[in-house]
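Only one chain is included here, represented as structure tokens and corresponding to the form predicted on its own.
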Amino acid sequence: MRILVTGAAGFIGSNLVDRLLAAGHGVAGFDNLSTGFLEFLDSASMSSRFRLVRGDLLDPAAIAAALDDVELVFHLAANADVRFGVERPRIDLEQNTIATSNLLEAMRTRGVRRIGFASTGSIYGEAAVIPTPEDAPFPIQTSLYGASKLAAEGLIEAYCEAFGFQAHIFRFVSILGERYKHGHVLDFYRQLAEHPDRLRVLGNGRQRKSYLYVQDCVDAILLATEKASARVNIFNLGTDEYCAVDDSIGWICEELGVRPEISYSGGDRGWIGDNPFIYLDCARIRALGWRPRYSIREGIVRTVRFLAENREIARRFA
């Protein structure tokens, strides 16, 4: 199968694609390289099944050009960063939800009909129901990027009802391992390399999250794919546990092997928008038989030593 993969030098981008390879199927990549790395794609670049088409989703002829021979497309490009919303306010819209409807529009005039989108459990805003299945009541929305998603499905599953679109829309809680390159992980390495004495926390320490294995989420993705059929097809991805705050810290001091002083501020959320306690319901993807390989304490145990085998691309990553 010929795949498109949006977002491919990315963090999470990257692992599908060398994954699909592996699988035997040809691959193009796109992706703006404004957050992706080039040295994500090594082991890809070395395949002949795999091109790199460098364009940017706001610009629909450069779209139009990457579907060529597509049946399928996995549109995991765009900003995944939460807390930047409130100073950006547009960042959100035009590469989540504008990007999407541009990818949407170019692949119905060239006949593609298969899309796998990356939502996110962020949409569920501060969620009634804990932990959170994917018909809960429709949430209020509590940040940009969340809102954006948010939109970005609704679009995806308009053009399933107008014009026989296949969508499986996955919502992932925060993912870690390999090529991971933001988040409370990187934030606390990069910290702790720099004076391991001190960390600075943002929040109180207690926020609830869930957190899942790259490796994981890849195989929930592709399975969902291959094995769910209806229209649209709407998956929570995480683990059944979730940790605070202060236990992440705890084991990444551990595999550091530092014992910092620990101050907090912001109150019991780190920025506008986070919410304290993020926590879902994945029976969904549990009935197609998939269950994650590592706990949370693993992966980001993983993610702690991916960035300690690799600083000099830690250092770039903002």
Second form
2 protein chains.
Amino acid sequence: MRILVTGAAGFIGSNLVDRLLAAGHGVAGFDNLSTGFLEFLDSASMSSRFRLVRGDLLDPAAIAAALDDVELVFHLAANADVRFGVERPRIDLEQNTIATSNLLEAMRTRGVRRIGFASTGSIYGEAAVIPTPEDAPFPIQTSLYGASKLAAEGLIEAYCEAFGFQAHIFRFVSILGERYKHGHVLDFYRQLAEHPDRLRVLGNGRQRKSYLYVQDCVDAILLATEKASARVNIFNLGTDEYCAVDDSIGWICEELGVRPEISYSGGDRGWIGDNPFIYLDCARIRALGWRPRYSIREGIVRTVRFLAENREIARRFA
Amino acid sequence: MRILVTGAAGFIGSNLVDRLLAAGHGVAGFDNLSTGFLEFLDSASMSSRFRLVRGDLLDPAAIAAALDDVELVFHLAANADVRFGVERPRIDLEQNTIATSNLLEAMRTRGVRRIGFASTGSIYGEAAVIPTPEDAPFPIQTSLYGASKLAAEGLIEAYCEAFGFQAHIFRFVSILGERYKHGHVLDFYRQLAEHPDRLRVLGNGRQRKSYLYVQDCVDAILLATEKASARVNIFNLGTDEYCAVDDSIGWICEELGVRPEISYSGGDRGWIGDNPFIYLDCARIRALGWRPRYSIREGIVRTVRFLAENREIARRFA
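Having displayed the form predicted on its own, please output the structure of the form predicted in complex with another copy of the chain.
Entire complex below, previous chain first.
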């Protein structure tokens, strides 16, 4: 099958591209390289079944050109950093909502009607039910990032109803693993690489977090896209465990062999819009036969190893 | 208090303006007059406490200028016709989502932090629970209109969390009454005014609909804005009754004294994205002491009378 991946040079996107190529598909990668890295596509670029289209989803003509012969789009391009929202309130609207609208319009015009979408557990806001199922009570948004992804989900669903699209929507917890390039593991790794004797932590260290290893995430995306056949298919993706920020600090320090003095900024959230606890009920994807192969601890350790083994590129991460 | 009303020349907006002026407030009306009517502001314009700002929410400078000394914004400007979505897929995104983002940014910059927002029962999609409460299961969108309003709600909620806004969000059923200017009562009225002997109906006539009379709607908005003091306050607004399209046809025909032959296009929905049944649980607004004073039948009869008494202007309705 010929598949377009937006955000192909990103963390999850590039891992998905590699897996699609390994499965024998033809893959067009679309990326504006604003936060992606060409290096993440080094192995993909060795395949004759891969081509990269450098373009921006805010440029409708560029997207239309990338859709030639495409049957399925995995839409992973996004502003993926929830923390930018407060400083730049428009970025999520533009990069996540308007970009998705442009993509859907281009797909509609070109007759491409299958889409897989990377959404987020952030859209549950401060969930009233934990672990949170896909049909949780109607949420109240607590971040511009979550709001922009909710808006994109709504657009995709409306295109399914109005124009015969089929969608697979994935609400992720935070993803870890090779090519991970923003978030608290990077922050802690960098601080400790610079001065192994001290670590500054946003919040009180007791914020609970749920994580999923990137290859487990890609497994779930591929399985659900193959097996779930409703018009709109929505899946939470996460592990059935969680950890505290302090747990992850312990595992990172152990992997690096350091024992820093830790100072906390205090409070039960790291930044405005930070959610104290995202923990998803993943029974729906498990019912398709999926199981994560890696624990949160293993995911964190693999992430730290990736960062340590790729110091040159990791210097350029956000 | 000094209050800005966007969509001030619209159906609900102009009725709200009149009520706010009657209550002694200073009111700035903002409207691009794309679907609003200056005539709806005839009585408001006689008040020295009213001023009209002609401008477009897609023009951020125009909004900022309208916010001088404003303490509270009622945001009613919107593409309010759910049926346009399929023909013009961008209109809801622009008029409802991006326009709301522009307004919120202008408010944030100007330090205006109270907003009342006209949302819609359409955001519940094909609700799994009927009557549908505000915390119904996480909905799947079935129209671009609903998706765009959901997106706007999410943006508003995120601004409450990030920037200390307070919001009152109202999810309406269809509203009827004086200055009503699009929807099936207008469609039926027009057909019967032209040829009283026949009526063509989209759908099978058995679609169930819930309606609310515009003054009851404004009562609820004013009461909730005064009494509900959470950061994010969400209210369904509707009556505890519903009718079939065939019921409303009967009341319209009785009011007009006609007995047309009726032909149905068939199917259980009138257009793509039409929802077969929106019926809201309004216990939350009722708990504040609100009760609708008019039945659906009375609302429909009053609407038909308004259309009959305002034939000149009604000719220009969408």
